[in-house]
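Encoded as structure tokens, the following chain is the form predicted on its own, with no partner shown.
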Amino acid sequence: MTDPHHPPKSALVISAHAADFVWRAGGAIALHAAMGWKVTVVCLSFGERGESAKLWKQPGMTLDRVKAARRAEAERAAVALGVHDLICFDLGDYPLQMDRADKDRLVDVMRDVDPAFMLSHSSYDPYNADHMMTTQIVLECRSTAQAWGHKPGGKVLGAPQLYLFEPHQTEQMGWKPDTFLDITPVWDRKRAAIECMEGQEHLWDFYTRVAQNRANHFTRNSGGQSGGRACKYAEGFQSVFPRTVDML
């Protein structure tokens, strides 16, 4: 039973396409969900045009059928990870486009969720303009959500950290992780969510290897080989804003 004096903490993940939240932040989602957090995931699109090649190779495939398949995959993955709420904007992809009303809708979500932190894409991604634009819009909407003059009288967003999850071609993105999260306890949930993404089966083992590589970095940075904490699977993140601490 929820304590009304200590409501569950919340987090918000903004994903350009239906599968992005799984590959890049599935462990963080599952780990926090297991701790009782309410994790909301926003999928701005289903990745139906640009990230569904396997489906498009099937004879007679249509846009609506691809979208339906990718939506179903995202819904199954969300259940596997323990997502509290999956919100699909269905804005289309390649290119992903957002007008003022779409942005205001995202602002409303930010205020409603009131997250302790948010997760989204790397700031730079020359391979995928949808990813790059998503993060710029997230930053824009974060600022708007903090503005007292936007829908006066409503709840104003605080200052949640924005973590940028790992892009696909990491070395090309200028992405530099400063935070590593041990996701070993929930790896089975992330792998199950990964396998829900049947439209991109070629990435299943790739992102398993990424998690194993980041586990090595977690161990090294938690004290080195002589005293580091053992870790089998991890995710890396880059924080955008300074963090306020009482001790190091």
Second form
6 protein chains.
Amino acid sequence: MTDPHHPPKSALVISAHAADFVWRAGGAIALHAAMGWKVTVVCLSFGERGESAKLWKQPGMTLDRVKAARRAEAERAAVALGVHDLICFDLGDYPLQMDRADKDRLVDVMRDVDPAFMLSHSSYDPYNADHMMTTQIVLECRSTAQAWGHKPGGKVLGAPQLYLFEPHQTEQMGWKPDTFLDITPVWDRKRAAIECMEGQEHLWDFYTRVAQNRANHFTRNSGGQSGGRACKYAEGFQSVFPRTVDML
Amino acid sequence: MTDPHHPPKSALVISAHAADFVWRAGGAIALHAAMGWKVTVVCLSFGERGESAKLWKQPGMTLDRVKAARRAEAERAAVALGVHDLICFDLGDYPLQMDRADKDRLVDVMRDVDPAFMLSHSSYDPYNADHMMTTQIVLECRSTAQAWGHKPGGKVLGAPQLYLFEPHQTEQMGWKPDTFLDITPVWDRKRAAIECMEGQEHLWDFYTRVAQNRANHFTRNSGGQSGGRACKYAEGFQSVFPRTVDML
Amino acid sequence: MTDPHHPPKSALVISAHAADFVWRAGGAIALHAAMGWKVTVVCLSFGERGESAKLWKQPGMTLDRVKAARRAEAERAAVALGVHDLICFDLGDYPLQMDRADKDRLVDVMRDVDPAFMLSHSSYDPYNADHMMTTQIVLECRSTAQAWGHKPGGKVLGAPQLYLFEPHQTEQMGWKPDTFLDITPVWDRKRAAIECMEGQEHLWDFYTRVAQNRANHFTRNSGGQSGGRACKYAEGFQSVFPRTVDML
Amino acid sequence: MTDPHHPPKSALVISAHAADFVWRAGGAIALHAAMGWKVTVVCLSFGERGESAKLWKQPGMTLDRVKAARRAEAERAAVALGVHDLICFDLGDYPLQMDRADKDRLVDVMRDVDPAFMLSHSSYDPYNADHMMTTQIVLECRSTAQAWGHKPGGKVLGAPQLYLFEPHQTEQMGWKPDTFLDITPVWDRKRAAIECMEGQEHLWDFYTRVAQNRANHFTRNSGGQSGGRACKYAEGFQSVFPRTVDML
Amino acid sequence: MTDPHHPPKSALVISAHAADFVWRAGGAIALHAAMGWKVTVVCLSFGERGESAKLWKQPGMTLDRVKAARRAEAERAAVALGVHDLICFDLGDYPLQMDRADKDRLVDVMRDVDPAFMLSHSSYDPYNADHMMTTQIVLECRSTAQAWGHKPGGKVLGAPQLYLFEPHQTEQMGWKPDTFLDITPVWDRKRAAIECMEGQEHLWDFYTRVAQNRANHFTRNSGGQSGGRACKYAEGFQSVFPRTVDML
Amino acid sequence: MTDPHHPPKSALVISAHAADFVWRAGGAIALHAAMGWKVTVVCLSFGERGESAKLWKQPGMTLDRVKAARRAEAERAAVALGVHDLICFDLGDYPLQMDRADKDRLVDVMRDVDPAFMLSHSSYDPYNADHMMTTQIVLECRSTAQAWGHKPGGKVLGAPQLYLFEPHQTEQMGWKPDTFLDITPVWDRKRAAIECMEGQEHLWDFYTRVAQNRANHFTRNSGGQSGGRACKYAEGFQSVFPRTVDML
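Now show me the form predicted in complex with a further copy of the same chain, since the one above was the form predicted on its own.
After this comes the whole thing, all chains and molecules, with the earlier chain placed first.
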């Protein structure tokens, strides 16, 4: 699997907050990691202000302590999923803000990772401006990373697919999955990663049910209304770009 | 390739008029046929009234003569593409009409062919009511073919993908391709089939240019703005149903 | 509650197949019934051909036996939910077909029930032509029921809201809920009704999870990302018509 | 204006019910008539069942009397607008139904009139199934009228634009105007035609206000937020097909 | 009404320019104020550059004089409507610009007001970049105001509905009302407030007609095509978030 | 043509990168120039980083040399098309960035040119963040240019139409043309301009085929499926704003 002539494939996940990659793409990460892929996860923020209510309710809490706690959770989850590299940009959240240098850093990561595909948030999310902005910036940085004149001489990014992972209220976000991924073989790892998110225990079972119901969709779409391939846990994704294939 | 333990895969194309399968899916048909698939084409009509202007301008033309000419063209094109079975329903066109028995016949074909995927028209087409109705009926018949109580004891259809092939003015039809298929290896066959359509010579070069420009899109989407896999001819398709996969 | 000066309010559910009203609106039915509403359910078919795979796999099964079994299940479920009147049109399914007389019968029911609101399927469903057609016909019949010249002298229908209940794959159907209903107080009844559907046991837990996750959405939308009103089970609905209110 | 070498241009309006052409396109009709065009109006029904509530509230009313009253109103309105030919198909309403012969009759009218443009209803209308069906059938008949093999030897229809006129609740119908027509010069005629609709007096001022507010939109779009061409009354239309031009 | 155990409810209107809250939400403001609600209005700018053409046409006009005149008009209108608090951010217009501190100020207002609902502009407006940006920022600030880690210890915002009020050309803005509010009881106040806008007299009757026609929609949707509750003036709103209810 | 009482009309093209105006609007430019219009082209950048891969592959290339080469190409193309004024903002690309002063400069150009119409990019382009941002800024600057209080005393912009020219993958960008322009008379000039783009030779034939296929659409929409006005080369455009007309 480490044959220098065939280096492992790689994927890149860009997560607005520290936990998004777990709920929304933990199965995809663990599955590809288990197949020998190198999966890099970028957390633009720790979700320290907007997704850490439980921590903030503790007396004497400070921003640094919240960030440290969230970082620790994310790191444990990354280990559980087999993440190759977890990169925390620590840009702040609610609102997330990225200046030119931050974007250039993300461009560098894209070029370094050279992913076969990328994963990020839905394009629209009226509940969460950070999620929307993340995808907008991912598309902008993908363009820049493809530019031969950006840091000339560096390795130019190809045309990796961008999959949008599942948001919390799919219909409100206008998110429509076109791809269901069977994550049954790695479900234990995803659940373990989910349980690292101690501050959001109310979501553990929510996202377990999401995975179970997406498995129903997987089965139904693989074999019709009265059959199909067995699947216990699945994740859904929406593709931004068309696929290029040699067979339908 | 005819190992009884691994029968060839099959695909089903449903074409409102005799020539649609050539312009819009000729490459997909020829490519899969060349890989050993059995591709069945259903022509619901010959396009005898609405797509045969050149024939009708000849003196003394009759409906039967037009239909015979169109059937002959379709048969020659089918041979050129390697179609396994060409089934002409001869239902009339402009407007195309299907009663319950016609639909049941299409259900039978779906079950007999047991396709890995199906191909048909865009869901909307203000220029062509026959095209819209065809896709609506294909979806209805797909449902019926999946019903265990329809002709009980027969083989129930699974959940084949339905790809919508390229309409004539894509943007007006709200058609958005999500899949580009490289048809370079079989382009000669598609062009040969196209040239069987003597009554619509004005479209030969139009659809050749479509294939060339879709190849540009194929290349661009396989490798970014300054590279990608070489491709000379391609076809685009829109998926109706989500894919179920084991790897992104 | 039976004061003749204030007759109970009424609602009307139109279900393409015998089980749809249970999965998709059982909570709304039970909740309003518990508040003293008269809820009428119309089942256009029993789903005897397309949603009874388990029965058809039994040896010697016939259409009549399937219909009888499905009718019995629907009747038990209706009792569990407190349905005021269950009306089975027995029109056949996959495909469902309604002629002018069938539509007039539905118009009569609408006028007789005089509902404060109606419930039916999503407007689009590529998996299920019966579902799509049902909503289209419900809208057509609503128009007819409002026509003073239809059976003149009869009671003309007002302008009841039409809520579209939750389809099986919401995103594929383009269904977007704008209303979440807390069904916690009547969950036991809905679950009991669900368990009447013996032929579709694989869906019992699926729709339980749907109700649990919609409850999360209820809570989140009633109080933000870190709070909100407790809710254990909910159902989602999409409104077709605007509301008319005296307060925002 | 009746030079045989330059026959007047013609337009065709297809109205589901007897009054639709007045509220929604009366200005366009009168304006083109005043310029010497021959404008033909087809009323598929009189709106006798669904749009004649006021008449039905009179004692002893019958369907024939309602139809006669509605026909008389439509005829007077047509005269007021300068309609060249008013053709009443008398197909019944709520629901409007058209069989193959009715459609063929509409095809004949399209070919006879040979319109430079056609006008009909919005594509979607959840309040009014007749409106939706009318536009669907107009598109179908437009296709048939263009077919060389339909009644071969007859004059084949060209490619007239189809404008969708303004429905009653534009936003609910998904109707988006792309063309505002200044009808100030013929407003008196439109108002006179409106006042022929005695059974719907509650709409006289409604549609007068629509015309006044569309005039504001006309002005604003002809000259920006602080100016523009004066216009007192206007109508809005949505184009189905692209324009073909020699200058932008 | 000032029982300390039941403080009055509150609402928050965010208006890009000084007059928007009058045309688009004046009725909602006056109605809720009349019911004892505290309605706060934030004007991000005075519309001094882009919506004051009449003033700028006067000789010797300066930016400060325009702003003073617009502020005075807004204040008089606020009094007429019963606004609890009018807050002018004075950020400049065409283009409106908000930096991080401006956004934080809006977050503070949201938390202070603790509104049961908020009102702002349509999500899209090709005529007016300020309108679009306002709604985008309102959503961003709503997220921030909900974040426990933003100014920890402060009162965190719940999940107030955001209603989008009516833009000037609804169809071009993709705005679709789902709620009609009867403002008949307070129409005199709205008209009085409208007449405070001396610089835009050309819009007084325009928005009066809007209110009259929305009243027709109110009536029609409360009782069908031939009846419904009487209503003389109404306003329309589009909800961003789903409702959570205990009864349909 | 230079009668001072009837100055030539003018148009304004805003192009994100130096070559966009050639591929996407070269025909419209040349056609109107040939009719005596003054067509101004603004290139916000040279596309030096993102659209000059061929140049960057040359050894020793620098940003300045790329920009010089791209500027020279754009200037030659402008001459070929008959552009009145080519203005290079030189703002950098991938990502393109515009601050307040850059926007004010574009506002000045809009007012100076006083165009009858403007041309720019599609509203959405996931492949190219620069394209999306350009159109967003064009709309913002159009608003500002219309504001009487922006640089008071200057000539205020009217309400010019904004046409969106054809992007590279129309369906992915959600671009839908509503206007086809016959550019046959000036095709030679457009092709000559295209051939000035030496760095993107792979697109010469691509955009020639686009023009040929749009000509087919022009013909088809001017005369139906079996006829129409001859046209060899055309361009397609999408209108942002409604038209105001005196005749349909």
